[in-house]
Structures are given as C-alpha cells and as structure tokens.
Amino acid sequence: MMPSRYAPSVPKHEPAQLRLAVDRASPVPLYFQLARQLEAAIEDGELTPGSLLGNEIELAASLGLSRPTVRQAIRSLVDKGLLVRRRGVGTQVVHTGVARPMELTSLYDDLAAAGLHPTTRVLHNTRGPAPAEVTAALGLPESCQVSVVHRLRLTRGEPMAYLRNYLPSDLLDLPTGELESSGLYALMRRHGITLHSAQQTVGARSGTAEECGLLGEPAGSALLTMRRVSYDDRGRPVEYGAHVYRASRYTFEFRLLVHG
C-alpha cells in the first residue's frame, strides 16, 4: 500500500505535505482510517488553525476515495469540533484540544430554558493583567491588558455559581448593565461574535473564604469547577472561564459516544 500526498491549501504560508493513506483490506471503515489520520494532524500540528482542507472532490481523487465517504470523514470531525465549514471558504482547521462534542451554552441560558429564572450580580468589571495561565490559552503576551468580569450567577435569589472571565480587551465592549440583564455569550452574540467549539476541563476542589462565602457554603465546602477556552467560528480563542459552582446544587452532564 502506496500512501498518497495531499496538500491542504493554508493561507499565509506553503501547505502541508500530509502523508494520508487507506488500507482497503482493513475492516475499519475508510471513513474512519482519513478521519483519524486528519485528526493526528491537526493535534501534531501538520495542519495548523486556519488551514484549509480544499474541496472534497480534490481529497477523494488523490485518495481514491468516493466522495461520500470523504465526507462522512470531514463530518466526523466537525461534529468533534476540530474543522468548520464556511461558506464561500470551505473547510478550515479551527483549533486543537477538544477531546469529545460537547454543547456550547451559558449557564444563563441553561437556567433559563430549564425556567429558574436566573439573575446575574456583576462582582467586578474591569480591564487589566490576567494570570500567565489566561493570556497563554487566548494567545495573548502576558503584559496585554484584557476585560476581567466576575459574577454572582443565582436562581430564585440562591446563589449558584461564582463566574469568573477573562476576554481580549479589544473584542467587545461589556457594560455592566447588559451583563446583568443577560448572559455572555447572549452579548457576544448581540456583537456578532459567532462560537463554534471548547475546550473544557471539570473537575471538584474545597473551596476557598472567598468562593464559599459568596455561594452561600461553609468554609472550605467541596465545589465543582470549570475551566474553559471558547473559540469562535475563524478559530480565534474568546473567552477563558474559571468558574465554581455549588456541588449541592449543581451538576454536569455529558453525552458519551462509541466510535468504531
């Protein structure tokens, strides 16, 4: 089995030459074979943010492939979060790190639809340094300035989580008043910002003086926490989060999915 060469189209710079090749005497779908050697890219670096794949019809004729399952291939990975597809542009990497789909909501509009009637209490609004761990995830030099928001996120008057965020100062503008009124991403919709993906980390922790006071808990109660690096549609990170929220009040859902 001879691999076949295939070069994205990437702006700015030369394509990639990407060694992609099929084994047809495999019993794992061909499918699956193009997407996980696209993926490998994609996390390796070969295809960087921004790249383009070119049209399918270029993929299945260097790779011998049909086009329905060039694209069920460049599906998969859509739907993993890892390529976009942009209308008059084609197909683009957006960005490396998400580990499985995942829905991109606020908790705003999580409350919202689940009729809790959230209200926000805007803590702190500002914009200054952020922490090395911020400025590196929005690929940003560790002196730039950016917009700092804190909230209170409460149900009913019960607070539920303590939101704290971290955005380019140069991305919109975040007057308090909207952001008491509604959620971020609501706002950053409102500016014509469009999120595609996330890379999103869970996790538990005791919480801090600060942290329980604010919530409601006693000293040191275990809370559930969240770390998350929002992307828009031209792969631009946004938005980083850290934020807890209340183990006893508050849980986290995932959807799991068997490939293969």
Contents of the next structure:
There are 2 protein chains.
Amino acid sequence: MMPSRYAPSVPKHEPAQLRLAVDRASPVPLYFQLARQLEAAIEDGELTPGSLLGNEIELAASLGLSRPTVRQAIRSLVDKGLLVRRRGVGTQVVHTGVARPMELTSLYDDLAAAGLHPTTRVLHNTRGPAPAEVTAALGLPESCQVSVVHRLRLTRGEPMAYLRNYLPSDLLDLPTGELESSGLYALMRRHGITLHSAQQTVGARSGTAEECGLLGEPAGSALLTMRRVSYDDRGRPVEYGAHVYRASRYTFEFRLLVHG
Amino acid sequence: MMPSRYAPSVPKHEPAQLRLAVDRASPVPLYFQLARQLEAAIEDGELTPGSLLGNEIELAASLGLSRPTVRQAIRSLVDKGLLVRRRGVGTQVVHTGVARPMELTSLYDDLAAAGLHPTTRVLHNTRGPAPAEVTAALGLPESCQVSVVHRLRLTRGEPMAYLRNYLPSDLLDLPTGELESSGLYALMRRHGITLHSAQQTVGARSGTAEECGLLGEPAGSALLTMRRVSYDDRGRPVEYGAHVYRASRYTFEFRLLVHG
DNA sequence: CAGTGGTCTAGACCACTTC
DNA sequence: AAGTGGTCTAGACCACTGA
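What's the form predicted together with the DNA like, now that we've got the form predicted alone?
Once more the chain from above appears, this time first in line as the rest of the complex follows.
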C-alpha cells in the first residue's frame, strides 16, 4: 500500500548541510581551502562525530570542483585522523575528541602555546670537541667541533627541563640572548634551516645529583629523558639533544595512526 | 669554440637506473607496486641517499603509467619520510638512515619482531566495575562493567613490563590462554576489531613496592609509564591501558615528520 | 541492487628553482 | 630559458558495503 501522505523521505544520516565555497581568485590551493573549511566545521561542531560527509561526486559538483580535488582535501583530513573513509559506506567524522598529533615542535613553543610563559636560562654556550655520543648521532667525523648549549627551561619560575643540545658548529651562530628570548628551533628557522623530521627516544631514569639540583627535585628522583636527532629538508642531521624533564610536571602526549 | 670531442654530456646527478616494472594483471594497485619497488631499492642501497629519482613524467612514461599514478606512489614514500620533493629540483632520497615511524603495535609484536621471544603471565583476568579513570578515558557511563586484565610481559624470562588493560566488557571475550599465546591486539583483530588510532601519554615515576617487586627492580626505581586509549575504525574507544616498563630495559623510539 | 570510495588515465596550466 | 613538482580537470571502470 502507498502511504497516504507524501512526506519526503529523509535519509538516516543526512549529509550535513554546510556553507562551503571556494575562491578561485585566491592563491590558496582549492583543495586546501576546502580542507580548512571542513576542519573548521568539525572543530565548531557543525559536523558532528559520526556524521556522513556526503559523497565525493556530489560534493565536487556542488562546489564546482573536480572529484580528484575534493579527494585531495578529504585525504589530508584522513591523514590528520579527523575523517574515516570506508568503501561502500562513506566518509565519516571520527567519533573521538581529536587531539593533535605530536608535532616536531620545540618545548618552548609547546609551553608558550599552553600559556605557560616559558623562560630560559642559558647555563653553557660554547664550542668544543663533540663527545662520541654526539658524533655518532649526527654522523659527524670524530673529534669534530660542535656548538654546545645547556639550558634550563622554566615555567612560572619553576624548573621544568634541563636541555643539552649539540649542533654542527658551522651551521649557525647561537647568541645567548636569542636563545633566552625564543626557542632553539625558532632561531634555526630564522637562519633558513627548515626542519623536516626527527628521531626520538624517550626513557626514564633516576636523576643525577646535578640534574636533580638544577630541577629542584629531591636527589634520585625519577626523571623523564628524551634524546632527539633532528634532520632538515635535505636530510642532513642538524641537531642532537639530550634532555631530562621533571616527571612530576611533564609528560609526552601523542597520537598514533595505523599506518594504512 | 666547439669542443673537439663529442663526448655525451652527463648530468650531475644521473637519475638512478632501476629495473622497475608493474604487473597489470596483479590485483595489487599499480601505485602500490611501484612504491614497494622504490622502497626496496632504497633499502637495498640501489637508490643512494641524496640521489635524484628522475622526473615524474619520464618515470610514468617508462613504466607505461599515468603521472597521477606515479605521483601517488611517490607521495606514499614522502609520507613515510623516505623521499623529499622540492619544486624546481626533483625528488631525492633522504640522507638519513631511516628508522621506521612508531606504529600502533602491541608490545608483544614489537618484542617478537625483535626476536626477543616474549612471554606473558596473566595475573588477573576478570570483569568488574570500571574505575573512574577508565570510564573517563573510554567515555563510558559511570559504574560500567569492563574487562580487567593484568599481565606481566617477559623476554627471555626477565620481566619487562607490567600491563593493565581495561576493555568494554561487551566487546569480546578474553580467554587467558589466548592472552598468553599472543598479544591483546592480535586477539582483538581476530575478533574483527580493526584498530585505527590511539592517544598515548608517556611519563615516568618511581615504582610502587608492588610494581618493583613484579618487575624485579629495586624498590623505588624509576619506571617508564604509558597510558593509551585505542580507537577502532569507527572512532569508538575500545581499550584503555596503563602500563609501566622497566626503564633500565625499555625505551620508546619514534620518528616525527613535520606536519607539512 | 544502488551507492560508496579506490584506482587510473591523458591531458592542462602554473610556481618555483637553477643555470 | 629549461626543467621540476604543484595543482586541476573530466571523464572511466572496479571493489566493496549494505539493504
């Protein structure tokens, strides 16, 4: 039997109605404009977790874009972990309250972003022969000169981390003043070094008397350790760091995506 | 003046000569076949760090593929950090001896892959009300039933980690026998749960008497801690883990890529 | 079965780098 | 100026999902 009313049927999961539009006059790539708008819609809650995005073909048509361009936008958000695509089903907003993936950032920037007003005390800033641990990590010849920087990072006047960095000495100068007013990575960026990747090792151990003293922890406290080798966009190793953090005040958070 | 010899000029960075070929009869996607061959060439040293890959157009022509397909293969390797692309320059193999990015794997699989013959002792395997810490992490209603598993992970008979896991109790059964013969993630995968992402927090602290006793460490030793919430491909939280590792025997290693 | 994303093609124009 | 990757288009066919 036909129903007596002609109420329009509503799909179970109505694709969200969004005000999406791209500006073809803008120098910003179209796929990037779209990705940014979708990301904003997710963060603002206009696209609720679990909701379907509507299929790529229609989305492309409604925006006046080609399907590959729309796919490029969606792919970038899938890579970020904001969306999930399943063949035969559609594209959904991930249910999770999404946390940002761990990025290759400096501790200084992380703390500043969290509103913790980081400050830095430079304890050492010299050049000298590289320890074997450093030449091995950076792939430098033995008995090579490196810049050595020891810093204490504080938030609200409280010690947070003791940072020891080693850089090839011909790479750039490290004025103590600039090291205290910003982070090491910001300084490197200003000198045209663009970081590309880093290899990190995180562990724990009891602090030495010196470390605990600097950090204001009781002797022998458990500390969080991190060693990092950073590489620039040409793949050259540009920095080795061996850092200790007050475990009572600091943890590493990050998000992992399955390597699909 | 013209040179008197007609020796053919050789580009500075001759694109590496590789035996690449795709099999169009294979069900494996063409871009994936190409990516795998390039990756193998890099690992085998046929493509040396810094060498140029040759431009996409020629590569596509020589393989009988379209340019977008070749780009998709190259992009997947750029995402893995094996290649770097620079406009106006070309595609280069990264100089770094590449380490694998940290993946969402189980400790069991990691240890097995390293040939360390992991074994597991299940200390607890029950269902009960979830602690507040767990309901909050998994987004479950309060006073909800969860499966609780406590395990001791050993390699060569030596304790390595003490693992506490909590799972929504309606998700699957956790037979003690299976937990001892494989990892938790393998067990979940066999039950159709496909992991998609995880949020992790890594820290350090002194171990409790119980923890140090189980791990065979002196009382009060520094331990490495990790909390993890895992999500499946629908974005549902499926597992919470609170683990402690012997810091003297275990570290986390991972690779970070700049979010370009 | 209809609808979805996954893969693939053969072009095009542009921006950037290097010489 | 020449060569590179970056972006974009308008189609096509296939594999998988779910009703």
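What you are looking at is a predicted structure, and each value in this text was computed from that prediction instead of being measured. Rigid core: the largest C-alpha set superposing within 1.5 Å between the two forms. Positions refer to the first chain, counted from 1.
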Checklist entry - Has the Cα of residue 203 moved 2 Å or more between these two forms, judged after a core fit? => result no
Q.
Following rigid core alignment, is the displacement of the residue 33 C-alpha between these two forms equal to or greater than 2 angstroms?
A. yes
Taking the rigid core as reference, does the Cα of residue 219 move 2 Å or more between these two forms?
no
